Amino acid sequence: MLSKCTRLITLSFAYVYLSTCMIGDASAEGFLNLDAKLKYDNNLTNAEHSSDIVGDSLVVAAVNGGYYIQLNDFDSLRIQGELSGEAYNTFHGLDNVSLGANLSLKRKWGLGLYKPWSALSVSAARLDYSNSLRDGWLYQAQISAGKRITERWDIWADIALQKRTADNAPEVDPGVSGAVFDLINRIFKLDAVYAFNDKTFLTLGYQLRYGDVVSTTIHESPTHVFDLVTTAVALDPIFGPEAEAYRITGTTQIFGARISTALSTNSVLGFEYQRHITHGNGNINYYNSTPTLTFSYGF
């Protein structure tokens, strides 16, 4: 794991260096942010039955930086790279590091605080886990639009197509794919921010995801309904010797709320709660709750 981290850190420095060379003498503003999260997921396995449900806490740390370039009065370009890692308290096979890059082009349709804006962004990230079943790449293309409604309310929406690849596809059942984490999802998001004052904000969010989801069973069910609806299956030893991960088609709704307050001009402390509701093929339904404490520092 350490050698993998070292390789990713080296790649991140190379990315920053190449970005600097490409921008040259162009007018650009650099930024660097540090983020830390303490999170709890009460259903890591995305399981339906209580005997298969396990929870765990995790620590997330990330550093992201890049350049913000104002191209003209209306258009801006954002180039960003991010190195992040997750460490779990119990299920260390889920520990991971990732290295990603994001490119976003934004247009504001006029001058003034209340003019609408739209943006197009593309991103790619390499995912590297302690257990190699989940290793792969994550790609996303997204269209966004938003507008400040009043002095206190700001809203925006995103439509995204997300593709995740799987490096490893060990076949468990003959004729059934083992690429459980080879996933495609279509995503719609709607967010609104209310400013209590210039330091404290409330963010309300809704997300609708349709496509592939992964659910893991720790103990073999006598009915084994997954056999009828799964599109891929693989052993998932992180959760036990009999655990199996299944890829199915499903719809997930995510409801979230976050309160954040500025501790200083550079730091923000927040608390977020999300509720995930998933309905999969074969009437496979499961739920997740994820409270998260967040801290961000910008240079």
The other form holds:
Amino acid sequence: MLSKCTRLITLSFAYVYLSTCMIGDASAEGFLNLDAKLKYDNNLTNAEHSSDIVGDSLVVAAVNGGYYIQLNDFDSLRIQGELSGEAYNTFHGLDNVSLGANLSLKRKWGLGLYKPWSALSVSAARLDYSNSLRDGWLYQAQISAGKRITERWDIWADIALQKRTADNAPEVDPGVSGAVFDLINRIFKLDAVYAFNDKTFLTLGYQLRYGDVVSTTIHESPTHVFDLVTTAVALDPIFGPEAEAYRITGTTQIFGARISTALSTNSVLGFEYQRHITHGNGNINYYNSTPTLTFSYGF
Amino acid sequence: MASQVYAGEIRISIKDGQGQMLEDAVVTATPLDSKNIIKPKNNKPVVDQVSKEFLPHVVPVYINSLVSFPNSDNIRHHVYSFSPAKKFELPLYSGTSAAPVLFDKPGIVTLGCNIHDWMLGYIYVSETPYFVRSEKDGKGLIRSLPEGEYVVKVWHPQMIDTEDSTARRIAISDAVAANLEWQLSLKPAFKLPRNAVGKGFGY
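Given the form predicted alone above, what does the protein look like in the form predicted in complex with its partner chain?
Every component of the complex follows; first up is the chain already shown.
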């Protein structure tokens, strides 16, 4: 794990160095942000039955930076790299480090505060977990559009296609794929921000995801319902010796709200709450609640 | 050629509704006798862009002034205004490459930057050359006023009442400094958030 972290950190520094060499004129604006989160997920296993449900708290630390390049009067390009890590309180097998890059091309459709904008972005991230079952890559292509409605209300929507590939696909059941974390999802997001003043904001978010979800059973399922609907299965030792992770097709709705306040011109403190509601094939339904305390610092 | 008698000055003091000294109020003194309007010399007003803000936030200028918009940031800005008093656009530029803009109609010109939406500034285009912007201590001084009668008014970006409601008539005579004070009721200050850190959800 440590050697992986070292490699990732070295790569991230190399990325920042190369970016600095490539872009340095007045059209490029550098940015660097630090994020820290304290989060709790009451259903880490994405499980339906109470005997399979476990929760845990985690600490998230991330640094992202890059360049914002104004290409012409209305088009801009953002090149961003991010290094982040998650450390769980109990389930250390979920501890992970990720290194990713994002490229986003944005157009503002006219002159003025209330003109709409649209953006096309692609990203890729390497995921490295303590337990290698979840190691892999995460790719995303996204189309976004937004508009400031009033001085205080700002809204935007995203449509994304997300693909995650797993390095490891150990087959448990003959004839059934072991690539539980090979996932494809189609995502629709809608966000709105209300500014109470120039320091305090309320963000409301809705997300609809359709595609693959992973649900883990800690104990053998008495109904064997997963056997009928799963598209992949693997042992998931993070949650116990009998735990099995199943990939099924499902729809997840996420409702979120966050209140955040600027502590200074550089820092923002926030609290957010998300409720995830997932309906999977085979009438497998599960729910997650994730309260999160966030702190961001922008240089 | 008739010689003008420069008689006096007006010392102003502006407070907000809570009694705090108020910056960025523009006080104008308009002579009732238009012969007392003397065109200012070496009038080269500047609205700079520093750390992604317009500086000063409020700039009073005399009508038909050419205003320069240097960009002191090391990034480019795209300055514009939709205000009836002056619609203009300075496409993406850096340094001092933008040509000065002529402000030939009286009124308030609201400035924005199309790249950095939170940037907000005001140019007050005055029909009289006698004006001042209040400093941080809420004070200002209008100098070199010819002898005569004036209507003095106050404007501030956040004021609730109209500029006309602040009007006072005052006579300026030889070597007399007038002291005028106003207390303005203001709308709550609101500025677009500059800090986009943590804006979206990290789903």
